[in-house]
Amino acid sequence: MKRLVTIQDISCFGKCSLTCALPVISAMGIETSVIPTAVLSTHTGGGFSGYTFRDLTDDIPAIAEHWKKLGLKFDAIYTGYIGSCRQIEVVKRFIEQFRTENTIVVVDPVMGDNGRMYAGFDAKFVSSMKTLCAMADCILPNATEAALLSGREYAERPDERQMREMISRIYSLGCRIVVMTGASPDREHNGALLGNAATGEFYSSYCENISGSYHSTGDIFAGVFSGGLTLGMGEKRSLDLAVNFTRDCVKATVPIREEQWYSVRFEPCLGQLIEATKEYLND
């Protein structure tokens, strides 16, 4: 069985970060092992308020020497929300005290959207998220992140040419897969882009767009990414069935919107990713 460990912190309740990254990877049949960053009562997206918040930096250094101790060894280390440029350093030095040459890293780096960055961020935070996504084998970045991580302005609807130039900019940070999220080449689609560096090769993998914002759609996407690339599927087929598979928990959530506004219903599509990877790992 496979072995990935996720860093990002857990809301309690509004089905985001942890708490869904941590099924979907499960169902996915690798056993998810995780480092919360924070905890907080609520995630912090438009209609709550007044949340409570713990940072948990300080406990993540006794839990990477415990797990030394055990000896633990991880196929992949996949990184989400973040909430300070020292929280980025203590996990950086995560990485370097579990990553072996057979460990894929991925991060997510979790800034802003929109073309706003998120409450707290400033330019110093983006800064220190460039020397962690160096690290990485993977970054999954939005539109808003591609273009802070680039330098180039922010278009709320780029271009695939637009897009290929922010993706071939941030190479230059050192990671070799950068995708794009949140890619729409017209209005009727939407989906992710993927650039290769070692290759110089771009793929997209689109699908119908459905209107409407909906939160925890970034994470499910880079949990069932990252799972396909700790599974031996390869970044295309990850992609695809990433970018797939988002869109049906969005459309399982299109017609109890007004009941879930805080999340999709990522519940019953569990069992299409289930069999999605069983037919993968029985080809």
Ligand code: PXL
Second form
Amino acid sequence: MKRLVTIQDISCFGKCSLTCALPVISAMGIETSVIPTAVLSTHTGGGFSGYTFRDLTDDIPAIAEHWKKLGLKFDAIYTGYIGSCRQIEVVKRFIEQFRTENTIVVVDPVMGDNGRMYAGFDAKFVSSMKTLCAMADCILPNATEAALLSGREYAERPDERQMREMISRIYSLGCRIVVMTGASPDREHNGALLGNAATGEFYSSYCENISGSYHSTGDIFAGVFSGGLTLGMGEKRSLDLAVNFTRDCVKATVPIREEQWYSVRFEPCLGQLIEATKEYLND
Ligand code: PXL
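Structure of the form predicted in complex with the named molecule, given the form predicted alone:
Full complex below, order starting with the chain above.
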């Protein structure tokens, strides 16, 4: 059985980060360990105000030390929302301690969406995030994060040439695979564009666009894609699965959009992940 550790916050209400990653990756048949980077009462992504935030940076080295004593090993490390520059340094240290030559390291450089940074982030955080991206095998920026990482202007709907250019610039941070999410060649489609620096290849996966902005789709996408790589599905199949699964979660949310404005309804879709990953599980 494959084992992944995901490092991101737990937002107690609002279905994002760990409360998406855990069900999604577990449904893929992967043992999922967690390091919560912070506990928040809700996510910070707009709509909620007055949220609580307890930083857990100081717990991470002790968790790592205990796990080292236990001899724990991980096939994959997947990082999501990280709250501060200091926390990025601690997460980098964790990766150094636990990475082996077979470990897949996926970094979702969570910093913003729709052209705006999330609350509490600034230019210094972007520089710090670049140093974490440098350690990753694969990073998954959305258009806002790709602009921040590439130093290019944010465009709501960059065309494929602009996306390729941004991805190529991001390679210089040191990561081999860059997946730009929320990407689309036109208004009718949505999906992701993957660039592989080692082969120079690009691969896109697009599905029909469902209009509107849906919170937490990046976290769901990243969970599925990380899970796919961990199972050995390969980049392209993992990308197709992540795109299609995310689309289905959004579709399931449309009828209850008013009451579920803060996230997507992924729960009825989880069975698809169990089905799609069966052939990759040995038992
Ligand atoms: O979905 C990304 C995310 C994760 N964690 C927290 C957030 C957000 C986005 O708003 O606020 C705490």
